[in-house]
Each structure stands twice: as structure tokens, then as C-alpha cells.
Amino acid sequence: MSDQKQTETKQTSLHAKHVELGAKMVPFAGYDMPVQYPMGVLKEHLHTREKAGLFDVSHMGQVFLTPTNKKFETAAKALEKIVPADIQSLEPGQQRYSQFLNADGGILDDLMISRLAMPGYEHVLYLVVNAGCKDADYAHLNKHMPKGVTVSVKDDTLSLIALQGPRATEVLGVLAPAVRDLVFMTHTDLELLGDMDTPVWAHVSRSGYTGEDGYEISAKHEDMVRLVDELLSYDDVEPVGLGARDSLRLEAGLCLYGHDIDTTVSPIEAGLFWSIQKHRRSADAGYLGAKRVAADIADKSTKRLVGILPDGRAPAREHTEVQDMDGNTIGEITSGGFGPSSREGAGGPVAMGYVARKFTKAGTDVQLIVRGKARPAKVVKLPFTPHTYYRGA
């Protein structure tokens, strides 16, 4: 069966690049993926927050919805049938992070979404899934997209990377000026160069998972590796795998799909009200799971996903239960680990979970159900570090 498996296990691109800088390498999401690097989770998630990390997300879904016609409008109100958010009102160069819904109105998976901005593409929507998730959206799309509506899948073509952290502008910026004006979700396509022979042709988003300033950036498989080694040629940039990406992501209070969302929660109850424009939130918006949603902005009674600091050293792993002072379960941990830069750069063991609506005010003292015992933490507000995305000067 384990055999089975490993055949199975597909590559990214970048897979003999990984072996050969000493990854560690295991199965995540159907590839083989790199955890962490000789440097170790710890130093990783510290260099990306103070330096430049560099990530192969490239298991990630890449796919292009494109209309016959050639008319954004057609795209975009053909994507406002299965998401909550506003597509119609993108420029292009913008991008706009959402989620598919089913009927009921949970969360089938979480997505970025852009409208293109290259002259003669500027009616194309590209949009970035979750690797796990893929093939069901992928399906999702084929059925829901209308006849004028092309949806076409990249992953066999296309690669992608996310450089995140503070010295990202500087270090990208050598191989093209134009990407240092970009602000936070917008996106371009253009030529990087550096010190390579020949230049590498890229989408480049300022966008990523971490909470810091950074990009992503999409190129096709045969660039890619010459565009990493020419990205880690830089003192600033060290390779950082998904150990540290978690809890990067988890520091930033980012939710992780089948961890903090899936099809047993809205968008409200996991606190992303604020990805749904104000004329989405009715119910009779049109969208697959609308009336759930507008029930959910109603309804205080609901559950919410929030943050929890736990006393001590001990983290408080997923599925801890949640309880109010007087014993009773209030609720359970959906992501947790330590946060190497959380508590004013101190460290320390950070949570997200969801409660019931009343307990959900920062300060609310709750206790951890951790090995038996009850152990006492607060519900905080999220993040736990402050994201430093870039919005212009």
C-alpha cells in the first residue's frame, strides 16, 4: 500500500531542486513536498519574517476562465454564481481572495481570483486553488461555467512560487523595477531578468501567506528552476518549506483549508465577512449558499473562528477542546503550534478555533482541554503578529 502510494506522489518542477539543496521531503496533497530545509522550521519561519523566504507552492491549482466573447462582464458573472464576492467591479491588474460554496452555503474550498491586465487578456479571470481541493474545484468549475465560458487547467504547464518577507521588493525588484510598484493584491506580467542569460516571462502578484510583505509568481516549468537559483544567488533569500509556512500562515491568522474552513462552516463564522462586498451579503445575492450566509450575518448566536493564547509554553494542537471557566465545552482548536515571532517577538504558543458567539470578545478568559488537564488561555484578537502587506506609500 505504502509503495502504492509513493508512485503515486507527484513532483513539482522544482522536486531535484529541493533533493539537491537537503529538503526533507513528504507527502502533502497527492506531491512530494519539502517540509523544511537544513536550517530547520524554527530559522526559516525567523528569516522569512526578518529577510526573504522562498516557497514552491507549485502543487497549488492554476486555472484560466475565459469567455468566447472576449467580454469580462461574461467571466465574471458566471464566477459570481459559486462565490460570494464582488467580480464584476475587478480592474484589471486587481486581484481578490474568495471561496466556492456549496448549496448549504459551507466552504468547499478557499481561492485567490484576478482579472488579467495584459493588453488583449484584460477579459480573462486566472485563479489560484488549493492544492487539495483541485480536482473537486476543477469539477466544480467544468459544471457551473456556462457554454461562453472556457475553463482551462495549467498545473502541467505552469509553476508557482511565493517570495515573502521584507527584503522580497529589494531582492525582486533587482530583476524588475516595475514589480516595487505594485501594492497589495494587484498583479502584472513581465519579464525578470537579473543576472540570468535570458529572461523569464511571469505573472507576479503582491500577495502570499505569510503576513508579510511578498509576492507570488507564476512562470512555466522549464524557467522555473533558473528563476529559483537566480532568486537564492541573493544573501537575502533562503529556501523555507511547509513547516514554516504553517506557522507563518498561523502568526497571521490565515486560515488553513480543512483545518480552520471546510463544508461545515460559512465564510461569516470563519470570519471572513470582510471578503464579501456589502451588496453580496443578501440572500438573494445569487450565489450558491447566499441565503446561508445573509442567515449567518444575522443570526449572533452562531459560532466564530477566533484567536486563543494559551498560558505557558504548551501549544494547544487541533481538536483541543475549548471550555468556558465553568467546565462546559464551548468550543474546539482547528490550528496550533508555536508562533516563533508572536508575543511582541517573544514566542510562544498561539491557536485559532471556534466558539460560541458570546465567548468571542478578546479577553474572554477560556480554558485548554491539553493531555487531561485544564490549562488557561485567552481569546485574542487576530493576528498574533501584524501583517505588513504593502499598500502603497
Contents of the next structure:
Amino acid sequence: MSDQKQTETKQTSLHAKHVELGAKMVPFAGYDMPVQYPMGVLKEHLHTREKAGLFDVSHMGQVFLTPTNKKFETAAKALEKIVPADIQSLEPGQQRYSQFLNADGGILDDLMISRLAMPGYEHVLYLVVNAGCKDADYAHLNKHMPKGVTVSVKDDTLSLIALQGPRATEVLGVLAPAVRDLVFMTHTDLELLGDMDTPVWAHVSRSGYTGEDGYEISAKHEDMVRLVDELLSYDDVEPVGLGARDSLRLEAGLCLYGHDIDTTVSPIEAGLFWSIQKHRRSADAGYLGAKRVAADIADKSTKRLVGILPDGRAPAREHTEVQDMDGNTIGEITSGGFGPSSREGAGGPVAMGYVARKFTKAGTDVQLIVRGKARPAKVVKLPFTPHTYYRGA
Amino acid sequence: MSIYYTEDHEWIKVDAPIQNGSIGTVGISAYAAKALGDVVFVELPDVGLEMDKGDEAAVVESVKAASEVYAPVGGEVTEVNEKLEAAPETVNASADADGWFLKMKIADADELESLMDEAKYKVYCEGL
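Moving on from the form predicted alone, please list the structure of the form predicted in complex with its partner chain.
Once more the chain from above appears, this time first in line as the rest of the complex follows.
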């Protein structure tokens, strides 16, 4: 996932907890991370869809952009030079998904961007970036942020976890009832585990990367262990590793950097058109890569990322060749595996990949070349498992 | 009945008398099934396929990855466990018995000599 040389393997603040829970640890993006716990990938996946899964995502980068003049507009305008999303219209407490693009419109990384809501901090932007790209991202931010915007990386201070699944709101709501009212892609700062001597403050956002309702919670390293112990004390909550995180996001049709998206594709090719607000779609929108974005919107000949549903039970993995019914190569699988909750819960193989523009219509028959054999498949609409985001009562 | 294991964690069971032309049943060990994780697909060979020792005999796909199953000895495939197509999870539930992959007519029974017996295989796994 990362091109950077991995010198020594880093550990998150929850490392000892993972080992104690019996996790199988693997190196991932420079960190020693849990790929699965004794429950196993399949059951962890299903548990997240049925109840609630707890994920350590502290390897991801957390960084704040603070305008020294305390005007939100200053930070927003600066960030709008390097991401396609509209940032100026973000209200305090709102969050948006976007990408860092290079000058050619290729994707350097994808990220979450939030405008803080805490009184006195509403001018501050909070970014969460991918672990494998974060050092390059920080260099990119330092290069492009003007003097009046401070870039503060908080990986030495802050941990990040995700609590995902239908029971997430019930559980976290016990600790802080206010989280029940947050809607998808909004956030707040509040006290979890309140006690007078050692309160745990957390940044809680109603978001995630599994397609489920749930939260991402940022807190100080020393508080996170306590918070995780508390959350794991609920019967409905089980720890979930990177293995199930991957099958969950694939079923949800969400891109994984380094696989479905990288510098060779634009956000339009990657199906991320929805993440670019209307007035940011023209060549003169003023951000790095805007020309490519506008050109790809206009040009119907470029490839597109689509969902691909193999017939039968054989999974088609990353780099599997996609052919049309006449045997011509039309694309390649970029993420493929088994979706335990797909096909209305029956489970089966699911995949995403790029195909030439004229094959992107849902229902198009294609062939996947798995171990030399052509296997039938269909282009389908994403996601494979419906999203259950909470958008308000 | 005798059981032999390969270093790649396939097993082959053969009923006495063990000789050229004996039928062996092939599967993967419980150790391998556990390491693979939940099996979601098994690709079996065609009956009649002639294999040399070490040839790819089947493919087993778990939630994590695809892995090859190799022929522990040379011979001809005489039967495959079609139940695995609909119920690949049988490999996890019963790797040593119901989760067998194929039966084969052993070409050269002497090839079994190069494999490990149960005790040796147990020691081999402990060293991994």
C-alpha cells in the first residue's frame, strides 16, 4: 500500500490490547496491526453487520490545519487548492470525503475533512488520511499550505478507533447520549467515560468505512486504552481486524487506496464524481488536477470503476483480467474477494474493477479470467450490501 | 489404513495393501485449514486428470487468499468431493475426514516413502 521504505514497525497505543485479545498481528503500512482475532475474518465481518465491531485505525494520520488569523475561510481556501471538494461551505461539525490530487488529476490519497465545532475552534480543519500515504501527505500539505495556515500532525498524541454496526449507537449512547443525534458525516467533541478526576474527551464522528451506521472516535493515546476496555465490556461489541475491515468496505463499494485508487486514476474514473460539488467540476475551479477532472467528466471514453459480481462461487482477486464476451481485454479487477453478507446475506464472491466506458452499464455480461479459465460475471451497481448510514430520524 | 503428510500440508490416506494402483484419498490438514481461515471456494480437478507428484491438484480459496493444493504423489484422479462445491466450509469443519478433496489411483507407491507419517508431521508443525 505504501511506496515508502519501512524502517521499523510502529505500534499503536492499543498494540498490547490486540496481543492480549489473541490477535494475529501483521505488518501493515509500517505498523504491526491485527489482521484478525480468534473469532476469524468471516465471523468478525458478520458480527459487524449484525451487532458492532471495534476497529483500531490509529495507524491512520490525524492532522489539523489552523489558520493563524482564526478565520475559517483562510484554511478552507488553502485546502481547496489541493482537493476537489468544496470546503468553504462546511459548517462547524460537518465532514466531507475528498482526495488529494496531483497536477495530472491522479489520486495521491483519499481523506476525510472536518470543520471542528468546538466553540473557539470553528476555524480549524481536521483531516484523517491513509496510513500508507501519510508521510507523503504531510509533505504535500507543508508544501501547499500558505504561511498563514499551520499544519499540525497529531499522530504522537491521538489514537483513532471505529465502532461500526447497527448496535454502535446504542452502546456509545450509553457513554454519551448526545452521539445518538449525530447524523452521518457530522461530528462533535464530548466527554466519554465522565468522571470528575480523569474525564476522557473524544472527537466523535458519525462515519466509518464499512457501509454500516457507526462512529469514528479520536482520543488521546492514554485515554484510548480505557475507552476500548469500556467498549469491549459490552456483549454486542467484538474487536475486528483488518481482514474483515477489507471485506466490509469492499461490500460497501468503498475504494481502498493503493488498490482501487492511486495516481494512475482520476476521481471521475474512480466513480467519485459525487464527492465533487457542482461548482468544483470545471477546469478553472482552481485546484491541482482540476483540468483532468473536467476533461474526464466531458470525455465518455475513459475507464470507470464498477462493481463486478462473479457468477458461481469462485472469487476473482485483484489483477484478474476482465474480458468482454468476445474475449477482448476490457479491464482489470482492483479489489476482489468474498462478501459474506452480499447476495442478501447468502454470501458469495464480489469484486470491483475498471472497465472501458462502454461496458459500465449495470447488467453487462463480462468474463473474468481466473486461473486461465473464463468465468461469467456481470457488471452491477455498487454497493453489494446496502449502506445503513443514519441520516436523521 | 495409513496416512501421510507433505510439507505443504496435504494428507493422503491409503488402505492396505499399499501398492501401485491403490486408491488414496487427498485433503489438507487441520493445521492448514486453520491457517487459511474460513474456506469459501474449492476448485477441484477433472476426474481422469493425470498428475505428477507436486502438480497443482486443486485450489482452495479462503476469505483471505487463494492457495494451491498439490498432488502428494503422482497418479490419476478417480473421484472428487463434489459436496465441497456447495459446502466449502466443510474443509474447516472436518479437514481430516469429510473435507477431503479427491481420490486418486497411485501410480508409484514408493513415492509415499518420501512423505511424513502422523508423528513426524506433528513435530514438523510444532517447528513452524
